[in-house]
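Form predicted alone, single chain, as structure tokens, below.
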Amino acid sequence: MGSLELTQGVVNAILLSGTLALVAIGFSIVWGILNIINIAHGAFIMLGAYVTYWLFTLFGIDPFLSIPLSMITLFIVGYVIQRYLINLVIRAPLLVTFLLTFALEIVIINLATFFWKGDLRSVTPAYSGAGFTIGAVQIPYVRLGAFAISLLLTGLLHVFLTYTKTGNAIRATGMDIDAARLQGVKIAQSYALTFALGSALAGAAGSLISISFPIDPTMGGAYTLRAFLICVLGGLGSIPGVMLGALLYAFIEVFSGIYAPGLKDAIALFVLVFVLIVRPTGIAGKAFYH
């Protein structure tokens, strides 16, 4: 590999990883809080997706300005699933939640298949194959955008976390619930916000990836896999540790996309055990939530 292609592989893991962040910070706070594996969190990317490409195709919008839509339309989807079904059995063994969302999953991506049939689709503003260069390196706007925003609401969610009461008591839940609710939260109440927010960081990944990358109702199971290798590999409820698996996964399937693209899964399924070998509280530890 010469000096450019390695610089441009660089460069594409860099900005990829913050597309990966966001996809995985949501599945991280419902897994640290609620102590859910959200096996529907794929299927709520890809609704997030379909958001930005329907109001892109029917009224024009573009698609960054769509992600607040995204955002509060999966939000609202998010606090009734959780609200009215999920609390239901929110006490029940860990496999109960996990086939309720894995069964939500399966009804989410039969729907959209349905309505919108399994095509693959694309969102194409005017400036979606314009970018710029550093000496010969090639950075796409839309990818630099995908990446900005991605940090900026990672770094909201940080501070809404860590700075406000509604975020204090969500973090207080995690941490323990009977000391929690002893204080006066409402723990129906943190679960639903919590699930809500996880699902709104999907949506605004679904829709940052629909910008990148061809669309369809099956696209969210690879995305789920990816959060959760990311959350175990930088560590469950943390933040930083989310960011570091995120740019470390993203490391890995860009460049095992260049040597070898038949064995990217395999390859970062095998840094994930080393990991866990090495490590097994993942890269930063389980610091954020507990």
Given for the second form:
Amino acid sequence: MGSLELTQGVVNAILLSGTLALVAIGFSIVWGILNIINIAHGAFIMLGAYVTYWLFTLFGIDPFLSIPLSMITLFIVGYVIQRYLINLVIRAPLLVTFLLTFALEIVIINLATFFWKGDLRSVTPAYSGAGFTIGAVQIPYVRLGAFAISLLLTGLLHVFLTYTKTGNAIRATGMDIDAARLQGVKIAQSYALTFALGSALAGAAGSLISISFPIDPTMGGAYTLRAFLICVLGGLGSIPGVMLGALLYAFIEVFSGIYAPGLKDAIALFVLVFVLIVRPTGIAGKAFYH
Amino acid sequence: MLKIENLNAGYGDVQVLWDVNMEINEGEVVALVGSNGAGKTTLLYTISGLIKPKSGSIKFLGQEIAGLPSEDIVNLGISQVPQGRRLFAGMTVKENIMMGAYHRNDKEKIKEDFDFVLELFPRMKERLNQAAGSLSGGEQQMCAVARGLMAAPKLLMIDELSLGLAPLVVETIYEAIERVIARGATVLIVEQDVLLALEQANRAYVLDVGKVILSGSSQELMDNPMIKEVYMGI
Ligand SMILES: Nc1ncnc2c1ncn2[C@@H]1O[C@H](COP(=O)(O)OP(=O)(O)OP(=O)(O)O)[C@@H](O)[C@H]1O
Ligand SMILES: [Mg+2]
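Show the other one: the form predicted in complex with the partner chain, since we just had the form predicted alone.
Following is the full complex, with the preceding chain placed first.
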């Protein structure tokens, strides 16, 4: 393998890490604050992808422009699901919410398959295959755009959690729920908002994914697994942790694709075990929302 | 100001408080003492709405608050410095202190109160941007008291402030609290260290296995032979 291939691989990995960070960040805050491992996270990503697909296919709306709509849709879906379904078992052990979100995933995928069929679909704006080159390294516009938007949304989430009163209440809830209640935080509201935000970010990730990759109703499962691995790799509970985890995972994915196609997941799990042995709390350690 | 009548409360099937009666008047400093596991924290949690009472009444400024959600109770003016401090470890000192004012919207008054608590605890001023989890025990307690004060409470409840702290640090913090009391605050002080609590308070209640077994002025309790023997080891 030549140095060009290597450089291209590095660039691809970095670009991919942005989208993967966005895939994992919503999963991470829901896990960190609500202590729920949301198996349906990938299904929310799939829904976001379909929002963008339908808006593009039916109305010709540019996929990048449909991201806010995808986020709003998933925000509402997430809020309602948390408030009226997950809230019923909120203090339940991890296994109960695990099963509940697992069931939710199956329902969402079934409904999507029923209404939209199982076909692979693609969002293909005019600039789909276009890009530019630096030296001989190719940079597709859509990947660069996805990278930039992922960083932007991740940054906005950070600003929201750190600098707003509501964001601080969410972090406080994740750190000590009773202490948060003693300050007057309405926990049910904090939880619903967090879950809705996590879902909205999943929606954005789905929109971005739909621009670069074909989509179908079962696409989400692979992303739930990625989100999980990234959170454990990076360390639960911090945005920098998720970004580090996503970067590492993107390199594993891209380079195992070059050197050992088909072994991607095995290698990822191997690295995961290695990281956990060396640093049980993940690369960045356990941080701010826990 | 606060009137508790025949309060019964506990955790699930385990009843901890039995027919507790207690009263706190405006401007008073009242101590609640009792040994390990007597139910002091449980009583404070019930007043704050973290635990729903089984029966009985808690009236605050004439309004029944038993069973209200905790956010309503903070809103009405009861704040608590909980046992073990319960700071938000990953948040900065400033963020922790400001969480105390979470339910308030009076921006200017909040700023005033913020300046006041920093003046009470100058040490906090130097640590504002440090993670609360990285503070020493004494500093954490200062931060917790500062957070409790930021609620601008009509009634402030402080649970086991002295636990695990060096006497000198405890004294520093109580001096700050005395300044707050001098401004007319109403305070409920919970301590296992009976002498320490009685020194601060006008009146006191003694809780034993979930029941109020004794109450009276601090002086009366200090002179009480049973208290001397059981709680002060004299
Ligand atoms: N979450 C809980 N679930 C069940 N029982 C509890 C719980 N918390 C406390 N208890 C029990 O309730 C009783 C009273 O505890 P509480 O913490 O109110 O006592 P305390 O007077 O505050 O003691 P300390 O001085 O040690 O803080 C104890 O027997 C304790 O074991
Ligand atoms: Mg206690």
